[in-house]
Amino acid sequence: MIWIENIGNYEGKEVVLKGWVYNKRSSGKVRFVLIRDGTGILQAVFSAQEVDENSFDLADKVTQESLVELKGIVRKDERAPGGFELVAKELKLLSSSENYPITKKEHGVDFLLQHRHLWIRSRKQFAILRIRAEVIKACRDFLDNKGFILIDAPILTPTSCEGTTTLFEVNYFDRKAYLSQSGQLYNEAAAAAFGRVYCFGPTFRAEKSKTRRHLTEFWMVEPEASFMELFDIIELAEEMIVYIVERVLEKRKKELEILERDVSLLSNIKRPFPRITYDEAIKRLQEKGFKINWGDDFGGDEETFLSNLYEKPLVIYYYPAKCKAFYMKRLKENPEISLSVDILAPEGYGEIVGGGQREDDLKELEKRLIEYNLPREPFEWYLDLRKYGSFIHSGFGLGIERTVAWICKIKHIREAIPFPRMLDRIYP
């Protein structure tokens, strides 16, 4: 099977090719037809004298998104998608595509994420989905050569890791269960087996936000390890952000180019990141006029604010207790104080990755269960981690829609998965 991303290889060759029409054109007695196969678009030259009729004929009413099989020579022609195009030789219909919705024209956002299944074939859509696949497989290839290990957490939970507020609640035979909002509790017992894991996978939030940063549904891959303090896996974080952009940049040129990236701003990211506390970023917020209070949470104005303050991605640390989950363990000169961090894309595209020190003294974490007002039975195993061999421990997560968004300038997360799941979307 030859496919179009290398048509190069057989350039004077004649070759076979199977595609979907992506468009087409004429001028006089030539036709031109592209034709994409999901690695990318070639031109095929049609010229009256060279095919057949019937060749010709169809080359003049094919219809967008008909599946066709092209026989013809590759030619290098700079002026063409790719730097290559085919002189057509023959043209078969293999299956027809009768009044395609998606035209030309301009569509309604809506209109488009009805017809998703669809949407996903064009231009700038397929360019962000490619960028996306390489982010995960920069994800797992940087952290599998940093020694961590792949340890899957379920979907399924018992209990609430994050808060019990915006939980997706299943039946579960004679019981209750949840859709997992982070693998993290999962992370920390393998990271006590293994030393350095992580997981990625689907995580779910029923949060009733109608936002261009939000989804119900969005994937994580989150590290944990073992001996790692606060400053150290934040470290870890700055290193894995530089090297996803590094793989992005050098490997999905032609996407970037296709989105119009501007990637000199992309260029720009390299260590060291700016990092700055929580207090100060309360400090600048205020000197701007946001009515904001210590100990209040940032929401997407304060973190649009903050994150278009330098061209790199930014890091605060020590966020308020109160602002942060149950497990974040806290500054021992201050106890008001965690030991986290968020780090916020620049270009105003705010959190990308949050994180943080895990308590690893028994007795603080039964206190927090109970100041969190948690019940104490479906944490009883996650208790154990402290009871049998307690260590220093740290992890994040990096949120992948929010890092392609960032990285290929949409305006919108949902156009950075496949398939988004929004409060008011669960169709196609």
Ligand code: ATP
The other form holds:
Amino acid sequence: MIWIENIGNYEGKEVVLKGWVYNKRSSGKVRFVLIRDGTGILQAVFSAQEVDENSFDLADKVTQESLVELKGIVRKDERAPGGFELVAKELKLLSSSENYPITKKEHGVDFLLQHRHLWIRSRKQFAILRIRAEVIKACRDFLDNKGFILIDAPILTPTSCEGTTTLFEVNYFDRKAYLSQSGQLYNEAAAAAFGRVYCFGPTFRAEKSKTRRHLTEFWMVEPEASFMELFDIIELAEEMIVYIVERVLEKRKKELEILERDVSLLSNIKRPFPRITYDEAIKRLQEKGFKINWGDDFGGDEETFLSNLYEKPLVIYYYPAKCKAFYMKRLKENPEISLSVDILAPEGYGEIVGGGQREDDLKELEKRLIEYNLPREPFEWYLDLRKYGSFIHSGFGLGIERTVAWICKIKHIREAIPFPRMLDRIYP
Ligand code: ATP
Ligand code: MN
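The form predicted in complex with this ligand is what I want next, because the block you gave corresponds to the form predicted alone; please supply it.
Up next: the whole complex, starting with the chain shown before.
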């Protein structure tokens, strides 16, 4: 099999390719057909002298997204997309496509989402989703290289680990179960068994508000490390973000070009990142006229403002304990403050990482369950982790789609996942 992405290896040679018709045009006695095979787009040039009549005819008639087989000779051409083109010898129709719904005219986003199964064939979506694959690989490589072990957390869970308002409930035989919102609690058990671990999977939140940053099904990579404190985990998250961005810049240049992404901003993503406390963030917001009080969590607008303050990701730490989940450890000098961190992507993208140091004191955690109105029984196993060799540990979750949306600089997170699930969308 010859793929378009490797076509440069066949310069001067005759090749046979399969692909879908992406576009076509004619100029005088020459016809151009662009085909795509999922790895790239190649232009084939048909001239009346070089090809048989049937092929020449077909090059004119063939419709968008028809599947064709194409024979020709690979020629270097700087003007062609990808730097090579095919001097066509023969074109065969393998499977036709009539009235393909996505045409060159502008379509509304609802229409495109309704045709997402086809929309992913288009150039921009192709670029975004290939960058997504690279981001995922970079996350894995980064953690694997550091000695973190992949331990998958379950998707079906008996309880929630954050609040219950965004839980998806499912029937589990004669009981109720919930789709996982985070693998974190299980990660903590795994960290005591394997030292440093991560889980990577889909997570589910019944987000009832429509924002450009929320999906109901999204992917999260969650490292959890024994013996790391808050500032160790912040360092790890910073290193990971730098690694991801560097990897995409190195491996996905072509895709960033398709998206017309300003890469100078991405090249600037180097440590150290600016770090401010929650208190400082509140001060900044109040100075700017935001109606926000100490103790409030940041909404989308606040995050957009804060993340526009710097050209690098912004680390905000020491959130009020009441903004965060029950398992966050608290500052010794001030139990109102949690050892927590969020990292906001620049260019107005908002939170991409949330994490912190976990409560490792059994008594404190027992008190916390009561304080948060949580039943003890489903957390019995979690309390065990504090009974049998309790340990300092910290971790974070990085949202894949938000990271991809930022790196690709797309407005809405829905294009950062192949088949987005949102409040009003579960088709296709
Ligand atoms: P937000 O306040 O923006 O809803 P969160 O505080 O609920 O986020 P965490 O529970 O800390 O988020 O989850 C960790 C990471 O998962 C976030 O930093 C973000 O990247 C991602 N994330 C959270 N909720 C969603 C969602 N609904 N859709 C996509 N990604 C999400
Ligand atoms: Mn949320």
